[in-house]
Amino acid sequence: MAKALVLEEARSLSLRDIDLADDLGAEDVRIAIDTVGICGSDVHYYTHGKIGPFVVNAPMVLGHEASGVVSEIGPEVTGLTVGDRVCMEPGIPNTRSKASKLGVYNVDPSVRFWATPPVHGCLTPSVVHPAAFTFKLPDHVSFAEGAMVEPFAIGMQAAARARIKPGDVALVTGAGPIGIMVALAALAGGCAKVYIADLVEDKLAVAARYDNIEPILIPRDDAASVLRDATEGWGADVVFECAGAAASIRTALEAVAPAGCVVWVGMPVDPVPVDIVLAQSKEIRMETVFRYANMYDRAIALIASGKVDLKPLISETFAFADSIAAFDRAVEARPTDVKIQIKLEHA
């Protein structure tokens, strides 16, 4: 038995020991948790109890966003030792499966991913975890920073997918934490400046703190139109739309340059019309994000070298005793939050 956060049904959450399994297999390590970020998915199965297909029918642990310190490793691992800092990545495919071999695992249908059901997340002091899934981080690199690695690969997932070339001019929809991952990322990946349009003044004022990152306040301006004046009337060389909601679809579409790319990272609740003809008659290319796959190593090494600071956009840290209060705090979507952690304490 294990304390841990647990999910027991939607509104419902309770600190509480629970039966996890956590065997810890030849190629797996042990790992004592120091901090888990709350991502959206994680408050959204606490305020529904499901995200579209993926039902809450069973108490699940929350948690996916982690970093720890290696305690225990499998008698075949390679590559990590007992007291190694590091973080996961959440999601375990099937190393058989087609989506594997094309080394697109992230699409693998049967992934397994951590506080997706029926799979228990990582809210808890410790976790077995294959080690070919787990990262060292960097001795300057902290906690709070590997936990973030998470949420940062799939900003670099939608820079990757974007094929930026340097000097480029990016159009991100969308202020959230997501949105400015996918900015910072941008930015990294050989991007000039990125706009960052959104309908909330403080939220675009957090983006804004970073240079090359300009905001655009959505309906006080028109984002197509700005990204237009700004290009001597070409647009955006890359889009990536991050809010997913239909209006920001069609400014994205909008905005794009003629040959240019749109990256659909954000995920609408509901189908959404998409002027396919606008596509068209600008020719233009369409990404699509899910995830991430081979990012890990990429972000972390971006995050140590400096040119990607993480550290503002965590906005406030619990221990894991709060960690009720901290989902709830989750659940207010403060405008000034990003990124809620939550802190574990071992003796």
The other form holds:
Number of protein chains: 4
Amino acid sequence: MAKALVLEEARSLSLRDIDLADDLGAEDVRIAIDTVGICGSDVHYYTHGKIGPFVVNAPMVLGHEASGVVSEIGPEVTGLTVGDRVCMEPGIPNTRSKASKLGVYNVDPSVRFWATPPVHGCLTPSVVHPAAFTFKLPDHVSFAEGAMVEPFAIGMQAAARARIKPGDVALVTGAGPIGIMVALAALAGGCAKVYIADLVEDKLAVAARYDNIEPILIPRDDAASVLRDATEGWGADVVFECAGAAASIRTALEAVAPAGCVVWVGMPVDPVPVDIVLAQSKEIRMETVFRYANMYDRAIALIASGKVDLKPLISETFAFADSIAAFDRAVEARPTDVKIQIKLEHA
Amino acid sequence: MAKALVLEEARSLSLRDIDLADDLGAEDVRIAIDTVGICGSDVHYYTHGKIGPFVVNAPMVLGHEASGVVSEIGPEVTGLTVGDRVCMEPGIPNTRSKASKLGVYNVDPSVRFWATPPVHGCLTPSVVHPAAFTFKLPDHVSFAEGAMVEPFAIGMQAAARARIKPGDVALVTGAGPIGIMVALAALAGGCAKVYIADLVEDKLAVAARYDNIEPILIPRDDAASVLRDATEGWGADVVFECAGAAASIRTALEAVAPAGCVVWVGMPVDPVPVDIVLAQSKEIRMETVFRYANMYDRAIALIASGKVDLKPLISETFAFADSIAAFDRAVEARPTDVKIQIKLEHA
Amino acid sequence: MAKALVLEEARSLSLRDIDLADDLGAEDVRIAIDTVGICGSDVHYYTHGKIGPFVVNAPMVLGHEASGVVSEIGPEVTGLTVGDRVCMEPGIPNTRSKASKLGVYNVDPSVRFWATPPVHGCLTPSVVHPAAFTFKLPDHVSFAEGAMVEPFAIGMQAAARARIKPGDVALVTGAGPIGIMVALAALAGGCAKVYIADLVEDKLAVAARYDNIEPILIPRDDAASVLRDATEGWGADVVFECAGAAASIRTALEAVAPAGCVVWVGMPVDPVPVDIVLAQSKEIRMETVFRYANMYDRAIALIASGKVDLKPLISETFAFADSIAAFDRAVEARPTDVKIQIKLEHA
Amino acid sequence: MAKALVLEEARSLSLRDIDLADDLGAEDVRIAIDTVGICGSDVHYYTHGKIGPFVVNAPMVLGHEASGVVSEIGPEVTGLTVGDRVCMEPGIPNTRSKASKLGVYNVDPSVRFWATPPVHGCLTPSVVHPAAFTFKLPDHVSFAEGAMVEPFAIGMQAAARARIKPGDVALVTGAGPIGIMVALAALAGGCAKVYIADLVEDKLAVAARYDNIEPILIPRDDAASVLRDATEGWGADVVFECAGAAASIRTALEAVAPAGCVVWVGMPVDPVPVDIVLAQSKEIRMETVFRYANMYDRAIALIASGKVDLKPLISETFAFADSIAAFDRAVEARPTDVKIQIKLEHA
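What's the form predicted together with another copy of the chain like, now that we've got the form predicted alone?
Full complex below, order starting with the chain above.
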């Protein structure tokens, strides 16, 4: 039995004892959790009890953005040792599946992902995890930053799939947490300049604190026009669509340059009209993103080097005992909030 | 003054004399036209007088799929000589534009394309064309085949953008002329097997005469299911959507494998609902196609080698004097017709 | 104890009983071996007792190109069942290594590969193998062809790494077994034409039996000149260097086109002078090949479709009882021999 | 007649009047030169009178790294106007060649490149240049920086061809001017960290002034070992070989990670032994670089954004009247000198 933040059903959270499997396999490590960030999906399960086909039918521990300290290692583990400060990739694929053999284990249909029903999350003091999906944090990278690696990895996946060329100009539509992560990854990944468009000035203000991220307040300004003006009429080399709205999907196709790339990151609830002929007239490439694969070590390297600074995005930190308050704060969705984290205490 | 097949306005064709520019530039060649194929776009201008933003406001010579014989060369032409049997890329870009410098001259906004208003086409005995966009035909490739290079180049562009890996399994939705061209290019370009889906059995029968093209008659059979069954549940490595219909666009996303590729070739008249979340859940790549660039020499090489046989797709050939009858036959759109050609006679 | 073809030490083979591990793991299958091809590496271990750093210090069963029938399956195996006709990928990586997670399990340093010391091969009636590296053969693909998948997969890997574009013209230097496999994979993978160069006319004759493989007898003809003549002076889009000799390495760089690709397949014993400035002057890409990853299903698909016919390359088949004679025949290295196979009999 | 810095023959420079073609074509601009950097190739022509096959057989104006102000435009020029501050790409290809149509105009054999015999360079007050290869400088980018775009573009080409993934760790061998340019482009292009190795401490000190460039002094430290230690044994994702020496070529292959990339930037005088089997054992990709194509606008974007600061690399600036002294200083090759520039004065 362990204490954990349990989603009993939609709109009902308890911080209570629950029975969790904790057998340590030969290639596993046990981790004392230090910090857990709250993701939009955690919030959505809390408020709606489901995301698409994933329905919370039984009490489920929340949380999947985590860092901590290795407290025990399985007999076949190499490369990790007790006391290592780490963060964890929350999805565990079958590494022998066809998708995994191809290097795209994120699209393995049998992935088990923390806090995706029926799999428990990590908002509990101790978890067991495969060493292969556990990554060391350099000394000067804090636990709080370590718990930011997960959302940043999504930005990294988007940047990697875009195949940015050095000096590209990018547009990000949507200045929410994911949009900002994508913008930072795109800049670190080679863009000269990243424009970011949103309807909410406070969100843009958070993003615009970073060098070379230029805010576009819509509808006051038209993102496609801004990009054309900034590029002698050519358009954005890459557009990262992170809002998932019909209007921004249209903007993405208008703003992108000939032979450019649109990365679909935002997840519209329903099928959205897409102007395929407009896309064809510029012969663009479109990429999609599903979580991430092979991004944790790269994300950590960029954070450790100082090229990416995620600390300003941690808006507030709650104690584990106040986890429900932390979730209620996340539900508020204040425009200036990017990430709410929960810090666990170990005696 | 030269005789030409002139579209006076929608639904009105004349075979008559017309004044056409025919100055031979230093890097140009003059070509005695031998064969011209009729494209769906020619037919559409004939029946509707416009395609999207391109409106026939003045009499325009039709035709852009052509082969012929070089009859004169400009003073700076190298690599071509009088008497060479050739075919011609119908779009002439500004080779100093940004798009052209990048190697994607097909998306140069200043391209002048035969039989796209206000540019005249080539259904006339003699044309002037840049040597750089004129390609020699090997002796054993006929003029009829030479005039098929243009539509086949579209298939080649689709196959190239898909980045086929040797042994891929593909699905083509739509067994019209372009669907068949794409299927042949995909097979020649490395696919082990190409499935092709259509509602019309006669069209499928034309395609299925080729080895390794497998017909799927819809709605009797479901294309996504057929592909899953053929691939141990994995799906099509590549889907070439060539029908431009809402149903086939849905099918494309259902049939494609995780980490696979959908190439949008068909041109739906209006924006079409696309299930972006479905695309993301498999993290697919989507490519679009706009005509072609750098495909003529490759297309000719595959035809010359015998790996691609386009001759069975030439359904009927009309004399130049019967050009209007040829167009009326094309308007019929018989399901067994793939390509109608017009043969010019030179004294 | 099982009967097996055992290499006792250099130049000493026995067909004798030997103790082999045969525990069936949860994700393993047991396979009754039907056919095993003899590879150049098997022959080299036989004649020299080592290959580079891999030294035969203890008796080792030879053979790694195999097909057979599943005779037992582990409790967690899905997708395979007793009686399935299969072939096997002989290298078993740690699927949780960094290389494997990236999709390049072939360069995982911990790969265990059949008949590479100290790992036993498969020239024995029954083997245990992970289901994930065991592939079903379609009914109409013979066991003999199934045992050819392994060497053909090397050709596939070379073709895949070249990133052939449809209609490419390729040169293969060296018409030995691997050169021929590469040529067939390159043709199936999208090349219009493959030229193959060798010093030995009999080897070229075997290759030239295939359509669109054109022999170049050196030094009578110069491969780089032949390619220039065939491509209006441009050169080969791809060169697959399969001879591993200083002269052919020079030829590869001379024959390749600007912006083309050279794939280094042949393995020269020592470092070889490479004219880096010549490579730079055309800004070519160079790829290397190490065995293969994710190629078995693609190779089988191409064989099953009839696009690749490996049957003419099976030069002679010996009974298991005559295995030593089979190896002595392979040692002869007759120029007309491509593949010698051994067929096992099951009561 | 115009004043120019003329290389009369090896070791003989004059600042004198010379007859230079200056017809302004319809798509050309005339540029008043402001700043010209001295390149290693300029120096080599000065000291040796030739580079490989390029021999100075007649007096030739030196200089190809230039910025200036547009003073006149041809009648068909768009996008540039009199008074624009610009820098110029010194190679002029035939934009209708096969290489140019493919987007790789840098490997067009007919390129005419400033200060490459028999083509005059730009160390003269006024030059005529195609508008398509002339690029506007933002107001806050100085002429001195504008004249640095040319050498930086080589670094950009290397970074682009490496296809850096965000967060890669790179090694640059050789801390000369090109090595430093490559290191800066690699960092701006997505690397988390760039190690740079050289024998000369003073050169390393210049490079190490930049964040995230880590010096390796050889032979005191072994570059391959340093990279392994920095990457948990994996190796460098990308190695840029910029020294052109046999030892560093060996180091490149030792330091690169499995499935990594080596970019051959340095130009060894003679063919150098390359351990192809070592390259194969990691299945690496090798890229080569020849000048650059389509890099000027990207280079300017990165300089303008502040992501790349080239100003500290301008070691000293000479007046046009002191051009010969400038060249003699460049011949000295002081280890702390990166770039010597010449500034022209206009009345």
